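Have a look below at one chain only, the form predicted alone, in structure tokens format.
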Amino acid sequence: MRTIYSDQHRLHVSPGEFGFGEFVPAFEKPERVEIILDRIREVGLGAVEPPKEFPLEHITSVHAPFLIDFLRTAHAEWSALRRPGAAYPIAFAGGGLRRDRIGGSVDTKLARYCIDAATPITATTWRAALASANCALTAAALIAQGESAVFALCRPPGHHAGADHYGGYCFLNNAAIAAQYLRDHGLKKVAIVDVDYHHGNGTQNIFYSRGDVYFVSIHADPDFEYPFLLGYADETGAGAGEGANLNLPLPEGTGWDRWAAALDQALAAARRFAPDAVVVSLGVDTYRGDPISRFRLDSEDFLRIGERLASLKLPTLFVMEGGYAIDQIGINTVNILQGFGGAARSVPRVSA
């Protein structure tokens, strides 16, 4: 399996995040993907290739142009006020505050566009986020050209970034950008299967009213876990997208048996949708040792996840999302990819 990776991910280094009652070191850090990359090379998974550069229109096809403009200029606006460090919001657009406003000061825009206090913007964050999106686009182009499976080793991750907002360590929604690219290049229907511990609220937001992209997410119940207030089972889509959104929230302490049953349900739903390709939002923070997870999966369970994903027998694009147990992130991520590769047989190819 080919891996698309950019060392420009190192340009985004969070100074820390507000959580658990204090300012703490960032869980999302450059070492995450470097350890995955080391494991990929150790097991000989396949070629590791740099991304190509794509026009910005592939990103604005899923994100509002005003959000992209802000992400590109936010730190310069922050610095122009002679503020040190990274840009964090000091307020959020909840409690009836107006979300239709897209201008104003940098603080106004941070309040409007950012959903948490864990996703700072540094002077070089945009360059890292853009390179991450280009990894996903390069992998999507390979799938559209006939490749059966590709891994986009994206960082920063993406599934919490919505059409007009960002957060959850995510600035651009790499999985959504990839899915839209596939739609724009000849595929009639695409399914996104999100196996990250946290709900892919941004991906749901982007495709909720569309019937051509099916979104299914297996995640911790939003009544107790981030992103909170989205990801409930009664969110099934709207308008043309009614029935094309499936959330499978699970309780604290979920282990393999219950999680696997949800995966079987997710894959059955994806089969009924009959997509031409699958995008997997690949998070491994369901691991029992993850510092911000309350699920109980073991490393060998990730092999089984890969095997079950291969049972769809469809062209599959893996897009890296979460996973914060540094010591095991390489093993757990590559276990999914090896499980998939070992189980995959005759996977249909598609062409643009």
Second form
2 protein chains.
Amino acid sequence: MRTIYSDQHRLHVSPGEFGFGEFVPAFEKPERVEIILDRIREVGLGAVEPPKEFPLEHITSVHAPFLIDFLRTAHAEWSALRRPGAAYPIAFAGGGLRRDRIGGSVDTKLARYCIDAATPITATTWRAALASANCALTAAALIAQGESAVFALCRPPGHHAGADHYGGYCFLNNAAIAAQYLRDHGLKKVAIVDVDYHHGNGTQNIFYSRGDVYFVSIHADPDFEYPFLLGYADETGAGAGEGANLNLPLPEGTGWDRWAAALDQALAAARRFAPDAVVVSLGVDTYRGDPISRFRLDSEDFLRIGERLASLKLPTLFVMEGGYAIDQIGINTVNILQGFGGAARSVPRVSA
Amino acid sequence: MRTIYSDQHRLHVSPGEFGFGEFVPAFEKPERVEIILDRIREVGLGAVEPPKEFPLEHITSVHAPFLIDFLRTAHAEWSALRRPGAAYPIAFAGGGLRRDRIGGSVDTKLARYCIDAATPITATTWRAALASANCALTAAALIAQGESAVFALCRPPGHHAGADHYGGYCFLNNAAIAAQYLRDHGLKKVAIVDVDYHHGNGTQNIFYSRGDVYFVSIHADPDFEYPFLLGYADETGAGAGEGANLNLPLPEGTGWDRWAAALDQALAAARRFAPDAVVVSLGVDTYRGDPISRFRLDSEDFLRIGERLASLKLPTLFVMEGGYAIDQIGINTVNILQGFGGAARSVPRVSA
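Could the form predicted in complex with another copy of the chain be shown next, to go alongside the form predicted alone?
To see the whole picture, the full complex is given below, headed by that same chain.
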């Protein structure tokens, strides 16, 4: 399996995040993908290639142009106010507040577009986010051209970024951008299977009213876990998208048996949708050793996740999302890809 | 003028706030009102009396009961998770996220109800907030009984707390609770004049669809200042409240002349509404030395604010809101009350 990777991810280094009443070092850090890359090379998974560049239209096809403008210029506006460091919001668009305007100061826009205090914009964050999206787009182009499986080793991750907002360490929704690319290049239906520990609220937001992209997510119940306010089972899509959104929230402490049953349910639903390809939002923060998560998957379980994903027998684009247990992130991530590869001898190519 | 004050405000001490990318010591601190109290005694403004206790129904008449339940129990839930310190949100109800559910973990509720990372809930915050609301209610009862002017020296402040959310150092909206009390005790129409530097988004939220409580606010333009996403001039009320909401946002660097012109506009509008009493949301963070604000009023200007408020010749309830220039907060606040008192010889009593 080919991996698409850009070392420009190093241009995004979070100074830290505010959570549980403390400002702490960032969990989402550059070492994450470098350790995955080392493991890819160690096991000989396949070629590692840099991304190509794509026009911004592929990004604005899923994100509001004013959000993109903001992500590009936010840090310059922040610095122009003689503020040091990275741009964080000091208020948020919650109860009673408006999101219908555009414009205003950098603080106003931060309040409007950002959903937490864990996703800072540095001087070079935009370049890293753009390179990450280009990894997903490059991988999507390979799938569209007939490759059966590709790994987009994206960083920063993407699935918490929605049509007009960002957060959860995510700026651009790489999986959504890739799915849209596939739709724009001959594939009629795409399923996104999100196996990250956290609900992919951004991806759900982007495709919620569309019937051509199916979104299914297995994740920690938002009643106790980030993003808290989306990812419930009663969110089934709207309008043309009614029935094309499936959330499978699971309780604290979920181990392999229960998680695997949810995966089977997710894959059965994806199969019924009969997509032309699958995008996997690949997080490994379901691992029992993850420092910010509360599921209990073992490293070997990730092999089995890969095997089951291969059972769909569909062209599959893996997009890296979360996973914060640094020591094990390489093994866990590559286990999914190896499990998939070992079981996927018969995965077909796109024949759109 | 009588002052209603409770030393229970000391039960709320913020461990700090996250803003501009840093966790910094709290600006909203107990010394604020103690310095005001000293000044009240120094100038012999009048008696200082403790609040009476009032039934919770006076609070739930403007705040959703589930918000009140949350404020009362949040810290216990936080502690039950073995977390130290005060309860802060780690995510916020922004783009694409839901606020229509109730329930969930403390983190879910923090995300749903709180609009910033500057308003922590400690083990004793609820008691302080309740005492602060009781100060406003005690003062309102005096106005309803015929007193012409009373000062509720509230802390924590209130005007950023809305029907179902809190933030901006505010938990319970003391001014709104007082205005509602007046409505419930014979007064047909009440005007709230908010002279705090920040827009009173919570107060606007509570009364936005009502025609019996007029809200007018003079404040820093939310295009550059907290709360950023409310307080614009195009917000004029809705339904029965259409025309009963007036926002007068002003630019950075506003000094007395421009501010006073806005005050005259506010008072003319309040006069046209012909209220039976006025509640003043009294912030002095318009002072040029305020550490978090960007207006340029001088200490003597506050005397003139008081004089002009007295020109309404209406029973007037002053409710303390913001002001963070500790050294000058006593003089500035009491200047408003002295200015009012000196000019208010002819202020009538309630004759509802």
